[in-house]
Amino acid sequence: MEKILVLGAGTGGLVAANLLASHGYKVTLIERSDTHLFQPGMLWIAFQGHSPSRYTRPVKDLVRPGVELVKGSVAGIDLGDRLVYLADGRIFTYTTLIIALGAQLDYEAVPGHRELVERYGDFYSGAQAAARMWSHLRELVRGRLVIAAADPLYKCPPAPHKAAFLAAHTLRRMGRLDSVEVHLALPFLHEYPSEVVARIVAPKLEEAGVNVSTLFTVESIDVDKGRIYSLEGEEIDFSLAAVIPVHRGPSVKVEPGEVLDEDGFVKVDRYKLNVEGYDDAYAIGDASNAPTSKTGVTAHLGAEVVVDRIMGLDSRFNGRTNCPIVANGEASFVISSYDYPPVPVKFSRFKRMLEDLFIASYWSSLKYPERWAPIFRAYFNATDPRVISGGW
């Protein structure tokens, strides 16, 4: 009998495990945390004051019958011998492995970053850190809020833009936008990595009252002086700051080590998502080095492809992205694939409604992905970059 082992109960891991269970497979899912966090919710906690409980659920409530949930921290993977080692000494064997361990956040890569997060919180470390950021933002009467990135590679490329939009909206509502500057510092040539998207986002940032510095890659942070320094030789003073940390691959020892790239991400076939050199092991979502955005949507779509392939179908992952950019009552999406760069997608209230619908369906789509598949498939077909290449 097939022994399917899924490592990690994030978006990709839960979708893969629950889909396989719906097809009658017996699956073991290993997860170190009792709680699943809807990661985009940290933005709303940090900059709108939402309750953390709104964006968390017990992992056990998101797992279907047929999935054995094991609490434990993965310490090592031996792809040759098909073994997974847990930190407490337990060892698991498998016939098929799905690595969905996500990316690790490296707060030691930038001097002063750890201290910054400990003092002010942020919107990447977790729900409690996001709540701490909110407690400081609501007390900020005058000064400068800086939102920056320590590296161009991070989860959800529009996240800093959403943070700036949400913070500016909150400060405007509080009557403080004239006395508190929202400053977005980005390590890109334009206001977004894609110039096409930047041309749409830049006017909205200006309209929201957000100042932007481009070609600003955080090199170090002096928390006591309230100053951020960049690799490019610039510096920005702050009263409150949130810096997106450097991302690394899963902090797990993997044999052979050659399947990891220089940043620790698992090398995969970009279309089949199997680990390079291994047909019985896959990596999905943020853990892989697939050349596409690290987002929940790509993790979900990648999980569907892997399940299809385990079932014997020649399914292919096309690198599709669907990253929302929320600006007050409107939204846009960054839509692209391996074969098509981002297409121009205008901000509209209708797209904001679509984003709200995605959020509302999130928990159910993790546990019952096959029920939502027809709706999601219709949406992704209708918004395929080939279909809307001229704009939407």
Given for the second form:
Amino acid sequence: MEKILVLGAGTGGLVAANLLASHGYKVTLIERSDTHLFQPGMLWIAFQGHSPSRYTRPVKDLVRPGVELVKGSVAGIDLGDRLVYLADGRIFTYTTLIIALGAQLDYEAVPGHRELVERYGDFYSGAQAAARMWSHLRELVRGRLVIAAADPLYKCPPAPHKAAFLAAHTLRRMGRLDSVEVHLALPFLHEYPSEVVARIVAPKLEEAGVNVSTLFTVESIDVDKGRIYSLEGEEIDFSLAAVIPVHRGPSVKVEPGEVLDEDGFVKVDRYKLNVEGYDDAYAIGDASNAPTSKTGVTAHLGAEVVVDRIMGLDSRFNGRTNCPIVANGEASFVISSYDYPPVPVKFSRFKRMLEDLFIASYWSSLKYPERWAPIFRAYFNATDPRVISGGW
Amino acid sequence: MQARDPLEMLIEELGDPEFQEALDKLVALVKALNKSGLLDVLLAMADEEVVSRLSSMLMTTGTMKLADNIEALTRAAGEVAQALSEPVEPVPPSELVYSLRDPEVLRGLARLLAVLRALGRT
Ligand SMILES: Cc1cc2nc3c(=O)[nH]c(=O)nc-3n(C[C@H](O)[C@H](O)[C@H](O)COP(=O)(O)OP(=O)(O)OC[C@H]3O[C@@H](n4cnc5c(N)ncnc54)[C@H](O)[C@@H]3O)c2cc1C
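Next, report the structure of the form predicted together with the partner chain; the form predicted alone has already been given.
Next comes the full complex, and the chain you just saw is listed first.
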């Protein structure tokens, strides 16, 4: 009797479990949290004051009949014996395993970081932390808001840019952009890892009144002094700051340990997404080491590939990304795949409308992924980096 | 906080006059849609294959680029339409070369060349 176990009810896990259920499979989904958070929502909570309730839903409302939802915290996975251990001692067996545990945020790697996030909140660690950031931004009448990162590898590469655009927009509306500087400190050579994208984003940042430092990787934070020090030997003072934390693989003990890379991400075949050396276990989304951006789109598309493969089809993941960069009234997308570096995609109002539609479809696309599949497929084919290589 | 009984919440909701009014309108809308036959069309369209064909027809590289540039296109079309409505005198060939000194004409010519190049690519 087939027993499919999905670990984690984030974007990837919910899409995989619900898609399998729509094809008649019995699935068990293990999740430690009662609520699912639409993570991009943290940007709108932190920098535009949206209510957290807009971006959270109970996990139980997001699973279809046919999916058995188990509340529990995964502590260990034994790939050889096909066992999953929960922290409370329960043990699950499986015939097929899908690991969708996301990335773990490490606030201890950078001295002062834990203190910073406890005091000011941020836009990565949860809806409450995002609300805390908003309560401080609202009070900020003069000084400097710094948005920075502790490592070049983090989910949604344009997230700090979006944060800066949204914050600058809010401050402008409050009439405070003259007295509050929005400063984006990035751990890259240019304004974005890809130079093609950097050339498109840089003038927009300038237009929005955002100041940028490049080659600035946060090494330590002195919260009382209001100062951030970088690995590259620079420093910057802040009145309010949000630093994107170091990301690591899921905090779960995995046997054999060789399937994890040095940062704890699960090593997979980049096309088939099976765990290296195992054909009955897969890893999707942020938890895997697939060499592409860590985004919801990637997790969603990866889940579709894995479900196809479980059904016996030879689907392959091509590493497609579609990260939105939202600026004032406009948007661009970072479009790339394993074989194509990001193509030039200019900012437009139409793309902003598309992004609004993607956000509006989020909850429905988690629960009824098979309904959205043809629509998303058409979009991804139309905007394949190979066919729009000249730009969009 | 004590979790509330869902049935209790539903009963409370039903008693809300705002809810009653909304429900009446919804029923009227559904009836009207049914009578006009539109509901049948919508039901037929909610088929996976229809959605698939429709979305792959509507969302192509061409339409995505078109929609992205719709503002520039309508702006240009608006200018052209206005120019068409204004009276013009025929330009004698001997004076054609003077028109080419006009920077707007030169820019327009550059645009036309770019359009020709794009057409050549397809
Ligand atoms: C500010 C911000 C903006 C973003 N913007 C975008 C965007 O615009 N577009 C985009 O595509 N992506 C965006 N992303 C990225 C996107 O949210 C993630 O890449 C996506 O959620 C990854 O999905 P996942 O399923 O791999 O992991 P997650 O969605 O993180 O899910 C992991 C799940 O596993 C659960 N879990 C973890 N450990 C355990 C355990 N031990 N036991 C049980 N359960 C566990 C967690 O509670 C969680 O529910 C953004 C992220 C952030 C932070």
